[in-house]
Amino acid sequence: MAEKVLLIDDEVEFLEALSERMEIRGMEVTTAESASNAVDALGAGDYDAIVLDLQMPDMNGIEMLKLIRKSHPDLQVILLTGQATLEAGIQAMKLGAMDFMEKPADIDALTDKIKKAQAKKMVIVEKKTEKKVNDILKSKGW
């Protein structure tokens, strides 16, 4: 099953070259060039992971990873940023990032880190997929 990935980025051709790439490695990639188009782009689309820029114009990747969280608390964020602190990892990480790279990415790093967020997230689907069943079979006292 083909990984699906939203990539947030600000800088274009960045986007464009990293998307590329992993759709080649068969994941589906959404993009969005901005936190509205990020916005837009969660309440349209379901994904395995989340690839986000730290520094936006719009909203850094901080901000965007807590309204990330507050909206969808299942999805797995990858931090991307080519000005790395140690401060800002440790932020990312404490506000439930999945993982924080730098730019330029190894592709074969992130694709790992993609799939290993896709597996995470399936696991949390079926033990909530679980608990609803065994709510409904306690409720119906079966």
The other form holds:
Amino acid sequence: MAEKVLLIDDEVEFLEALSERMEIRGMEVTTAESASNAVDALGAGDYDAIVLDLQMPDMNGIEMLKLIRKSHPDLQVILLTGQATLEAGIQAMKLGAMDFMEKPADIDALTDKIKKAQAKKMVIVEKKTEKKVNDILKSKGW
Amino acid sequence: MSRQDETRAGLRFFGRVSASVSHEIKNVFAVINEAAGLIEDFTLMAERGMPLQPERLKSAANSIQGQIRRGDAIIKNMNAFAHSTDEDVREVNLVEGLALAVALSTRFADMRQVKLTMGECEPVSMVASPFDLTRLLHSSIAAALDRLEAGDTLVIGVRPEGGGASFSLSSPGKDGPLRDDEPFADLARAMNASVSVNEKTGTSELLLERAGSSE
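Starting from the form predicted on its own, produce the coordinates for the form predicted in complex with the partner chain.
Then the entire complex follows, led off by the chain already shown.
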């Protein structure tokens, strides 16, 4: 099954080239070059993973991460940044980011993390579905 | 401010600019990395029998060349900034000094979604500390950016004024964006600089007096 990925970065050429490389690798990619576009994309689609730049002109990546975690708690977020500091990494992981990568990133390592993100999301969704089914079975008299 | 505090403030400024420049360079490398990777992907696909599309190769190569030009301009500005500490004072071309400060501040403006541009500039030079001048202009731009909003434009120019120079900071449709020198008062005092607002034009003026002219 193709991994559905939302790529968020204000560097348009970076977005174009990386999304094309990910599509070559069989992924379904949506891009957003601003935080506001990302919010629209989040509302419109269902993704396995989000690759998010830490520094966006209209919103700090950490703020964006908080927003995503609040509205889509199952979504796996990989932060990709040119300014990888230990503090930012720790803060991102504490907020629930799945991983933190420094630019320029290795495509194989990124692809691997996206596949893991998809697997992780499937486990979460399966667990939730299982819980829902159990709750229904317990609440019904049959 | 003590000499030690002043040295520390100068170092902090140097660090802030260096961090911003290194981040920009990382972005340049990231684009080059993906464009070069795309060319590699195309060649691997061609080896497996898929036809190569010359236009796609050309576009990736153009992207790499464009990013190298961008990176070269960033490094050139960083080099000029690093050399601003070579001499304590020297004759400084203020138009060039302003262009450097604007280039080094552009990323800060971009992050606030404000367009930063050079306005009218008249040739003017004076004896000054190149490093302190860059710091003063950078601080002025930062203070002006604090008063602007996403979508605004900040225009900065320079002209000779009473043996010194006057830097104008304006934003079309808005009042002068620099109200006082409060965010950089110690540096302004040390450089004989002061801030005023031209009510007629709605422009902020950063007046830099010729060294020794206030004594």
